[in-house]
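Coming up is one lone chain in structure tokens, specifically the form predicted alone.
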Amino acid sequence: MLGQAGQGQSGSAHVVVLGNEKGGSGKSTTALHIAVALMKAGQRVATIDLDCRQQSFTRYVNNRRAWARRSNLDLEIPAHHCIKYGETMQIAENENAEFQQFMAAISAVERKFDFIVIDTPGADTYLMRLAHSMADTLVTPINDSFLDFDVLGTIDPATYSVTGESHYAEMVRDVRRKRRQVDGATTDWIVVRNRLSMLGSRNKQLVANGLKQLSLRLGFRPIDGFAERVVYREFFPRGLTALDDIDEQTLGTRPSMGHVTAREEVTGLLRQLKLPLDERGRRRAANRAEWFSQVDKPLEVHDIIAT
């Protein structure tokens, strides 16, 4: 089982978990961009939505599937699983039903895919903790403000220096420690600053300084994520990402410089995640690109008859 997933055990998928106890931080948007980027790199990707109530990730994937079918577009679609919310009057029964669904989903994909991308709910739940304990790469998106910083740590209001860790950070530290004790594997924890202002400000610099201090205490890598751009909200209804071929047919409007900049932003983020792409996947991506470059061309005689 995926207690020894990813780099820790040959043949198991590398597990990427999107986690943050606070909602509205861009987990689902980041999750789909990661999944699509991996598929475009030729990797086999499965996705799991653990947010039984909100299901934003599931709707994003479903929107992508529907738009691809409606517009006859070749959009990469992950093998997606959504954990259904338990609706009995007994909490224990609900948790057990959700756990059984999750384990069934993991069992179905852990040996057949290169990556599993898991989106977790913005709350401290049993499944959220379980997913964190399985993570080879943990991505925690936060909005670029001290309101979201509070999920990770506390600060002195006069000096803005870090004074302690918050509940979520303590939980992550605990599951990472237990993971090392169980199988010796380490979790690469990345904190992604989202909704960045495109203008410099004192608040922006103070948050950056706070994250740098906290990263030394908790052992995560702070990186810049997505700026505050309207284009990311435009993508959701059609399930698109900044990595797709954006034109008037796919987007419904003429692409702007914002779309170009968003792609560069996403590419930079994914480069910093340092996910382990295998050579077989790279070859699959190259072969797929070559096939699509030739698909509309007429066959030549030498393509049909061996000489």
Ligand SMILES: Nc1ncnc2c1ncn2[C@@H]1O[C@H](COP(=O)(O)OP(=O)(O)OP(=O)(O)O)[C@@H](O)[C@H]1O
Second form
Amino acid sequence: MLGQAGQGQSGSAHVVVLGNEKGGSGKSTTALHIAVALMKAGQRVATIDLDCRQQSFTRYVNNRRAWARRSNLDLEIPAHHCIKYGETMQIAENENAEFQQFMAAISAVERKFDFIVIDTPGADTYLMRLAHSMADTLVTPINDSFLDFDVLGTIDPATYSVTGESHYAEMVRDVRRKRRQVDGATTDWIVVRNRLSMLGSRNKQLVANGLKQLSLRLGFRPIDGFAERVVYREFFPRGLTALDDIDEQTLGTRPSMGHVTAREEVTGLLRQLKLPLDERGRRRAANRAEWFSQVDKPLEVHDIIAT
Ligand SMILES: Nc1ncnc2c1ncn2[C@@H]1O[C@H](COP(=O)(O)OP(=O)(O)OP(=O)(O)O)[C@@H](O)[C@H]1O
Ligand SMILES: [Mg+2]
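Follow the form predicted alone with the form predicted together with this ligand, if you could.
Entire complex below, previous chain first.
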């Protein structure tokens, strides 16, 4: 946290924030996928839910824990914190209480974990701004439509070229600038197109062109994320992700091609995020995979008798 771009300061966790002022763009879904992907890569991950009212991210993690217990599965569960809204009539008091809780959660995890994944609400709140100002990596999922594009930029209705920047983009620019002034660090901002239609369309191409233009003005990386797939909707009640094992016991349903393709696109997204994975964590994960692949094999004589 608060280190060089793409790297947490040594000994301090790298903070990944999911943010977009527009609701329903895929923040909570993407947050759990990123957290699980990092854990599968051997990283130590803490998660924080700042969407205190809706708490979808918290429920997603709780559903995962419950499904693991019920189906006797070894699913990775992050160390999770949920921040509660201040409930007095005084805004300043509420913000102070929220700030204290958030800072307590951060200091409890920042030295023990490699990554902190923070989900924020789809509205402009005090906590949401605070989280944006701490992001080493900011991931903004957007639905592939000009209605969602509108929180980032405005476009000319005749030519579809970008004419200006909108409120959320201005807020991000502002917090990034302040962050640079405070500790010289830059936030890697990635805008991820979500729920992409599997068919090519004029709208899809125009949104892609608009994002490309806007990325040059605002300094973000536009990337293609997940297609519109029913499997992403089905994952929530069981707390699953596209990266979990594709078998009937894990999924609780027959695996489909959608599961396989979703897994490929999540792996692709993670590659493009370019998060700074700790090498020791990667080795731990590789050793664990090797161990699991050997577990069912009968032992050879030389494994039992030391030579
Ligand atoms: N790629 C996808 N394909 C199909 N459905 C999706 C996809 N991504 C997200 N969804 C669905 O879209 C809805 C919104 O997703 P999600 O809750 O992750 O968004 P959010 O940005 O966190 O919303 P909010 O702003 O309300 O917190 C959910 O029903 C989710 O299951
Ligand atoms: Mg959400």
